[in-house]
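Single chain ahead, written as structure tokens, the form predicted on its own.
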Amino acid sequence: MSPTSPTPPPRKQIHLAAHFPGVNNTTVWADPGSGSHIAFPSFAHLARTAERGLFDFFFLAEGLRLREHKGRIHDLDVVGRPESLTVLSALAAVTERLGLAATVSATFNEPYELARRLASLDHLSGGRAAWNVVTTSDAFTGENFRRGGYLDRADRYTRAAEFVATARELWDSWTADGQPRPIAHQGEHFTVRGEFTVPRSPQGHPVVIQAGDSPEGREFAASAADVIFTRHSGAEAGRAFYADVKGRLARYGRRPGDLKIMPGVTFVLGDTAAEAQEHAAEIRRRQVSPQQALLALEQVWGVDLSAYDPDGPLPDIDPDPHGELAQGRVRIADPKAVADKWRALSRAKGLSIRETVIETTGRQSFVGTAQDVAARMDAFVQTDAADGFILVPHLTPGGLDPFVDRVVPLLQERGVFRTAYSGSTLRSHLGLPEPARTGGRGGRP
């Protein structure tokens, strides 16, 4: 480089998190190498592996009702999982630096009670708590709660926004010299009066994560979240999402670095590219069994398709015109449009029912040698398709070990991943400042 050459910009650092596998078609829970999904040693193993790999945080999803099909609990997924904040409180005792992120619904909880539990975890863990804010979309789940039913989409996000703002009021309600101050919140969804029982926590506010790609979710994340957990089919879609969400921050007085974008991804490693591709294909076939393929098909067509051969062609009948493609019991897409899209793909590539479901339901995956995966992840981040990744291994609890042993050292060699924790809190790992005190007024300063 000549003396007049411009100094190249520093390479972006990659953020990494570990998702404990659960009820999804990523987990191969029947694999002989898969352990318990509810015993504490499984959670401890994955968390310790993530901390050994210097990850930012450990991520737990949530389920408020067992999944059903045709009125029956089906056994094609993991059945049963414990409450997230309870598990993370136990993990705080067996880890030292790893962030601890819990998914908790803003639809079926109350701000005072949840803010108290999250602030308590932040204290107990020395500043490592995070809250993945989700809304619950269906009466199917609501039947387990006193209020029952569900909220319309717009109301769910209105309630969630007020929920987060109210939690921030509570977290900010103690003075700098450690004295509680009363708050008096009166909003559309919540009324909270009195003093908060927990002093300001080590991070000020636990890290707030938002999951979801909808327009409402993007706007909510831009206004209130520190991290957004999303999914993309590739780098091009990732860059479009990244630019869209980062572009929304300015109208809330925020900078691009104030929100980290981390898609959920899977990975498969091999000693050669061909070996990795072969292994990945085998994993996908185990993730989507013949029974799971028919289940996915019935959720689109809305009728019994059990007589169809999963290795045969897609049905030539149209979906039930009165049916709905639903999440729980809420219509989320036009079944006919989805069926037409699947048929077109099947015809173009000569795919069977099972092969079509495999191709249309997978997550973004990094498949290759450790060198290939490290290089692709680096390129993904350096070209602003993401700030990092939430890794979803297909095996519990040992599925993350190969990544930490083989890919993390290569990311460190490329100078894009830490070689040691520089701070003790999750905010320090993510490069996020501690929120300024607002004097209990809520919202962002």
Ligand SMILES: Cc1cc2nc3c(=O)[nH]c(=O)nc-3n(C[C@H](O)[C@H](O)[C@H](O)COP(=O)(O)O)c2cc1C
The other form holds:
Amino acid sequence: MSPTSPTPPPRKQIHLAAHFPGVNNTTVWADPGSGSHIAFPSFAHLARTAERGLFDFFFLAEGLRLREHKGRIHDLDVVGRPESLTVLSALAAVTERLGLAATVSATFNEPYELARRLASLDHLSGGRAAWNVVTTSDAFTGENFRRGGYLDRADRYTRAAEFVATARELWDSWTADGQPRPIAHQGEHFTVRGEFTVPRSPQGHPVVIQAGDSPEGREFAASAADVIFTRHSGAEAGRAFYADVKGRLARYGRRPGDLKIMPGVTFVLGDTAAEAQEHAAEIRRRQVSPQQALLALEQVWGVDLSAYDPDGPLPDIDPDPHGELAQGRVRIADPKAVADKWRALSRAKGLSIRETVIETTGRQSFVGTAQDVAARMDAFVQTDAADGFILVPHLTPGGLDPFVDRVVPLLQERGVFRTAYSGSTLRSHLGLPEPARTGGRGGRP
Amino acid sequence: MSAPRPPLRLAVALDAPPGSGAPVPYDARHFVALARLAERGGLDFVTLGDSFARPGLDASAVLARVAPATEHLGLVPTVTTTHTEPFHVSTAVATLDWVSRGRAGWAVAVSTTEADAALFGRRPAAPPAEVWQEAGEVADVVARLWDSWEDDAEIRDRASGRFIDRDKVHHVDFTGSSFTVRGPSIVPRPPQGRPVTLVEVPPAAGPADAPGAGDTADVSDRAVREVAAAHADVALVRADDPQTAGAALAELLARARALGRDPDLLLVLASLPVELAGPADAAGLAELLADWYAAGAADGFHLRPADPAHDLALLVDGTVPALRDRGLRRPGRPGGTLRDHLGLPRPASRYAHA
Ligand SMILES: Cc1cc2nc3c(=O)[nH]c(=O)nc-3n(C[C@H](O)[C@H](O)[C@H](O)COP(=O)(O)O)c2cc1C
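Please could you give me the other form, the form predicted in complex with this ligand, since above is the form predicted on its own?
What follows is the entire complex, opening with the chain shown before.
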């Protein structure tokens, strides 16, 4: 390099988080290496692995009602989970730096109580708490709550936005010299008056994460979130999503670095590319049992297909547009279009029902040698398809170990991942400043 | 011939009494140090109070943070039922039981103040009798949710591809006066089956036709005792003398019996404030507890130290050894769970028949 040439721009640093697997059909529960997804040692193992790998945070999803299919409790997927904030408070005892993120619905909680629980976690963990704000609005889930199924789809993000703003008023309500000041919030969804019982937390505010994809969801994230958890994990879709969301920030006086975009991704490693592909195909097969394949089909067709042979061809009949077998799942927008696409694929490649389902639903993000995976993740981040990744292993609780042992050192060699934690709070891992106090009036500074 | 009396149960409050002027702790280390001290003393459980308007951290979160830092100690946070969602209450306590491997309980509490109601803005404050009646419904549905997964619901049956046996997971379909819950829980049945339910009851039990009956305070006192008799595994009674405590115990057991419960499944602990100047006080306290216990005033004691850090050390090093010397506390532990410590059996799920 000649003395006059400019120094190359520093490479973007990758953020990593660990998603605790379970409560879905991607967890391979029949594997001999698959352990409990409820007992605390499983959570402790995955969290310690993530911390050993210097990850930004550990992530727990949420479901508030067991899913049902044909009016009966769904029994094929991993099902059952503990309550997130309680698990994370316990994990604060067995980790030191790792961020601790809980998914908690803004629809079936109240700002005062949840703000207090999150601030408590932030104190008990020394500034490592995060809240993934989700917006459940179906009456099916509502049947477990005083609130019931009252909330319109249109109102879920206005409630979520006001919820977060109210929580921030509470988190900001203690003065710099440690005195509580009462708040008086009066809004469309909430009236909250009184003193918060918890001092300002170690990172100012717990980190706010958003997961949801509609225009309203993206706008809410742009105005209020620190991190987005997205499903757009492909390079092209990722770049489009990234550009769209980052483009919304200026309107709120925010800079692109203020919001980190982290897709949920899977990974499969092998000593050679071929071995990784083989292993990945085997995992997909195990994720889609014959029973799972028929169930996936019924979800699209909306009718009972239990008489079909999973190893035979797809049904000729068209889906029932009014048929609704599954509850607690995201609804498929245009069942006929999906069915036509599946049938075309099946005909073109000569695939059975099960093979078709494997082909269309088995999304595996990073498959290859550790070198390949590290290089592709780096390329994704350097080309603004993401700021980092939320890794979803397919085994509980040991599924993250190979990634931490084999891929993390390569990312460090590339100079795109930390070799030690530089701070102790989750905000510092994410490179986010501590929020300024708003003087108890809420909203962003 | 009667069976030998079980050892007296012993618990302690980790929080300083309100109005004591002690600084409010917000650091996990403070609670871990106290809990480890209590564990060293072989106490059955600790309580941590809570209310939405009281300065301090969420008590369940604190005791979840303490769980991995302790091995044997029972952990009992106060959980309010008035402005909260019964479904969330059930899953949080069940999860405390999972993370502590069977050492969780909860002390049922209510909010009656306008100040608490204003923090939620959902409904106005209601009279104590009303919120206690609701608390009883919450305790009921919480236990039903704990039972909603039978113990062996998770089957991982590779042949049929089924992870759970859906016939062992049940909707609870509960309808209370102010809420309904469809169920089942999202949390599998916790290690103790049902974590231990505590209710603190007022001491004096005036007969229904006594002068002043019908006063708000009296009606609400009766409502609390109804909840304790119907739903508690452990009732705490604040009393100044063994006669009052013994009368409360007898009355609670009579109510429980009238509700068709086995009175052996309801323990009554006398809840006493303690302030110990030195080792002599600690030994004196052991003598007092032994006397109350001999008089049949209680199944054990819940001690509320004026200064937890200071008093707990004296309790652990003075009072507990003195009780042991008298044969009132056993040196080891009979099992791993809080129910084991208390001598309470693990209940079967009410849905498990067939
Ligand atoms: C990556 C991702 C993860 C999500 N995780 C959860 C979850 O754990 N629990 C939940 O109730 N909803 C979850 N959601 C659902 C969203 O909160 C939201 O309800 C849903 O995406 C519909 O909102 P939208 O129309 O803005 O996409 C998730 C969504 C995405 C995209």
